[in-house]
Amino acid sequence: MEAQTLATNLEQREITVRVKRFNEDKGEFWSEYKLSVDRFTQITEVLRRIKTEQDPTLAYRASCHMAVCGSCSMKINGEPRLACKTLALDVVKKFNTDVITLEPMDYFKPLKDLIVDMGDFYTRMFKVKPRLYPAEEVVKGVAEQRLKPEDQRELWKFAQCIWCGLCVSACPAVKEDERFLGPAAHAKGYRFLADPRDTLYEERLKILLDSSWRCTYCYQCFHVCPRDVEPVTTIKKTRAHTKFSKEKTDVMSTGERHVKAIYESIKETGILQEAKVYISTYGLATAITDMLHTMRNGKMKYALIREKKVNEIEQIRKLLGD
């Protein structure tokens, strides 16, 4: 029985693999390579065996295989992934195809094949002073750094952070805004804006704030993250530390606004009345300039529907805290 079983689980199956290259001389172009794997392949495991089997100029990156280093990111079948906690007939199976396809993750420039330029995304990490810095009596040994249980259990999730890229590469928000720093730059910032232990909480938030209100909450990052850190829950955490910021941008200043109208909507109507947020989050001149857009393109009829308060209205102040 033993026997039968391990032959099953090492059944072989052909597959085809497309990688998307490049090179400066050729630009962009695509190759194929055929091979069997069988239940326990990895793509990094595919790709070492087409580089030395196959075609030893295929270019890719991989280390440690087993999701800490953030080496091998990718994207597998349009998903940004991490090529070492993939298996291929995981992939197949996933896609009812027997075609796994390669790519350089999105956002990033590529250099050759699936390695891209990580440049930006490391001067965006470095952005946030990504260590702790102590106070000045525990350097020189004077004083003792002590963390509290419930301290560390806030910040352990966000400190699994590797460097990957993955949630950068399907954030549609830091392709359009150079101003924000991105999923990862806040992961890493909030965990240590929350370190009490740290002496910068001033300059962080200087440095997280305004660009924490910058995000589009897509959720993209939280669902290609291979440690489950959740980017954007540091985001959202980061907003709630603005009541203690000194000087507060336009962006600021409007995301307040914003949350101030959602939450004033639904106490008095249990609903989300989407009009009247808009208007009291951008005003009543940014409102009409809107307006007559909206007129413009035929879509004037969903800003007059009449919306009715929900039925036991005090129900949802009881959960407001109201």
Second form
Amino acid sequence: MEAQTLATNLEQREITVRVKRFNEDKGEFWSEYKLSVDRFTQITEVLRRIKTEQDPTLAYRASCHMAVCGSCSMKINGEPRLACKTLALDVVKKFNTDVITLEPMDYFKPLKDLIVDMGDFYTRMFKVKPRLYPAEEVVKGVAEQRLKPEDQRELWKFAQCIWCGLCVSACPAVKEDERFLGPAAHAKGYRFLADPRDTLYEERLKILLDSSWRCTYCYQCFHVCPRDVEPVTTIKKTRAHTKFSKEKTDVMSTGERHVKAIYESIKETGILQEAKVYISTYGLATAITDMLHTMRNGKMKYALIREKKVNEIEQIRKLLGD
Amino acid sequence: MDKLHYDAVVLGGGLAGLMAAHEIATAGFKVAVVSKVFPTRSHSSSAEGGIAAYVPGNSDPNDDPDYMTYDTVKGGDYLVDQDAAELLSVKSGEIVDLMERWGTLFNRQPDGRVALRYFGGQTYPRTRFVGDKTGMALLHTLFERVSGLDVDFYNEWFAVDLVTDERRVTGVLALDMKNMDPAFFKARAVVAATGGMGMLYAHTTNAYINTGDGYGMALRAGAAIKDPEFVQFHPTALYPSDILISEAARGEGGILRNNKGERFMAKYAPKKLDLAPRDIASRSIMIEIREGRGFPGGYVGLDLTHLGESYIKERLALAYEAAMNFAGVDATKEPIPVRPAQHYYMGGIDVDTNGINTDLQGLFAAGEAACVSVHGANRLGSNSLLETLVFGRETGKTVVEYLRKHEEVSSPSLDKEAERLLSEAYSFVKSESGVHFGEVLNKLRGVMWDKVGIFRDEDMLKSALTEIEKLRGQVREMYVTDKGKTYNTEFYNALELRNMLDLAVVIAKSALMRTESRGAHFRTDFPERDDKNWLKHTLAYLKGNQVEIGFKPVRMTKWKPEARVY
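Next up, can you give the form predicted together with its partner chain of this protein, since the form predicted on its own came first?
Entire complex below, previous chain first.
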């Protein structure tokens, strides 16, 4: 019975692929291709067939076709994805259209069609010293490193970054704040910061901590990562090391005040009193300036919403560990 | 043309190339790694199951390097150079230790030591692994390590040809893919670590980038390819993406079924059934498809449904995920669509255990690009990752010794030679009419799959040779429609195709010559192994359009050939 399903349900159909292209001579332009796909056809295969059968000039990157090399990052119907990890008909069904749109990733500069300049991404990765610095005795081979199975599992989750760049392309903080290292570099940095075999703890704190407070927790990286690395989780975990840092930059101190204010607000009232948290975090002077700005934009009403009181405050305090 | 001076140039940024570069750089020599992709995109990243190693103090108490060597020799159907296999076994523990020290997150035993598991063809369990992404984990560790050394990376540079002067390699001609700027990398030593050639076949588990560039370059420069006829086909690649579904799926009880729902392996291997060796299983699947019992598109089903959902998800996680992500098939509910696909190339640039090629002074090779020969006629699982690192390192050390002894030779004719090679390559872009690479490429992949594939016989191979020669003729008329300079991937695809065709003719000719069946080379007209006439390596050269074939004895130490029964 199962075998019959495979035989009859190829779901062959014609699709239209629109590709946003770019080259120095023509600038930006669109090309359209029609081809027949079935339920098994990956977007990398769509591209390979277009290139070998219809238009040899189409340029894109692709290598492993199994989501481990991170070459084929692009936007597919607006979503940042790996082309190999995307089936053509899944896109057709999800968007209820026979038209698939392929565009280069956001943020990075397009160089030719779907190929973008990844230089900025690599620079970010190398900034975090992405390699283990083991103890001298280990390097000489006179001591053996051991690692608890649970540590291995935790670190391996974050070490699976394939340098595809999708998270950086989707990150709003990277665009606004040049001192933010970006999600992938943080995942990489934390993977070594938390590795008990590494000896560079102090230096890694200096590289990572300030930047970690520049993330907005929007969770775009969490959603787009094709390997479920959860860069934002590594940023949270990195922030937890702030207390071990001797020097604190402005964003780090602000961040710590913010965390403390939230904690106190919840402990006291059971709810997040945004206005109060704001004042505690940024101080009265900044809060007033920002309030004027808020009023000018007609958003003051949101600051004045009265929150309902929480009844079982003791339960919440218990959860907070008091 | 720009001239860049290095002591050594490594072609390829996968495991073998990076390990060689590491050795050369740490000895204080100036080394460049030239790779057509950013190193972590190399095909080493696709290796799944693990790396075999005998680690003293952390292995099965009954195991020893001799068992490991024996497994490799028998697995390779006795075409293995036994001294090479011994070296591979002896160095295996060191290599795993080294990679651990550099940070590879190997799975652990409860006491914190590196864990191990069984793999096909092993007398005792000795495979070390990082989940099911061992290659990716090792490649990232090594790249991260080497990126911290004084090594110049030329990423997304396309190596066109070796520059030679009277049987001596003097450097490499390469193009920056970003702007098509050529450069002559002058160097005393060149290490080819360019990986495999799966794209020669219509169906392959290999990355799109595996186009056999190193083989083509070596052949054109006058070096031999050893054992070119030995191409490994894996029976269960996912349809149609050809992603590998590990042998573990059948090990755990998976059943191959045709379009009638029949367990067809009962016909071909009544005792071993679905656990028959790779070559037999591949051949059986192909017969079913050819005789009309496959599914439209050409595949059979790998049925796991009877194993139950929890068992599948626990024991066969990767098979389950791959089927789900890449074929949209829920393996707990319906059979996984599979077909055999090219998987590995046992043949390669002829080198000894030091990575030295004797045809061209200054040429070295390592990894899948090389034939040491450690895999013989058929490679064992978990031996490829091991080979890249062990022989990548041995080769790097050899290069260091070589550099200490050999001065640079300079002659004005070198530049001219580089210019000549460049204008040869440019001719494709300069042409205004002819054929597109895609047309020829798709034909070649079909011919190789149909006629130089899992089953071979004299008629098929002769017809393949005729067709390949015709395609080689067409390629001289190839033209590139894209005239742009920035990432003109059409141009590089055309150059890749030239490499592929130079290798294809060599494979077909060698397969035609070898009138026996051994390991992955199966001749329906000569179905038996013939040790009397064929226990020897093939050495193939390309002289213009002619393939010249020679032979070389297999190096034996302790193990006499016996019947290969499992």
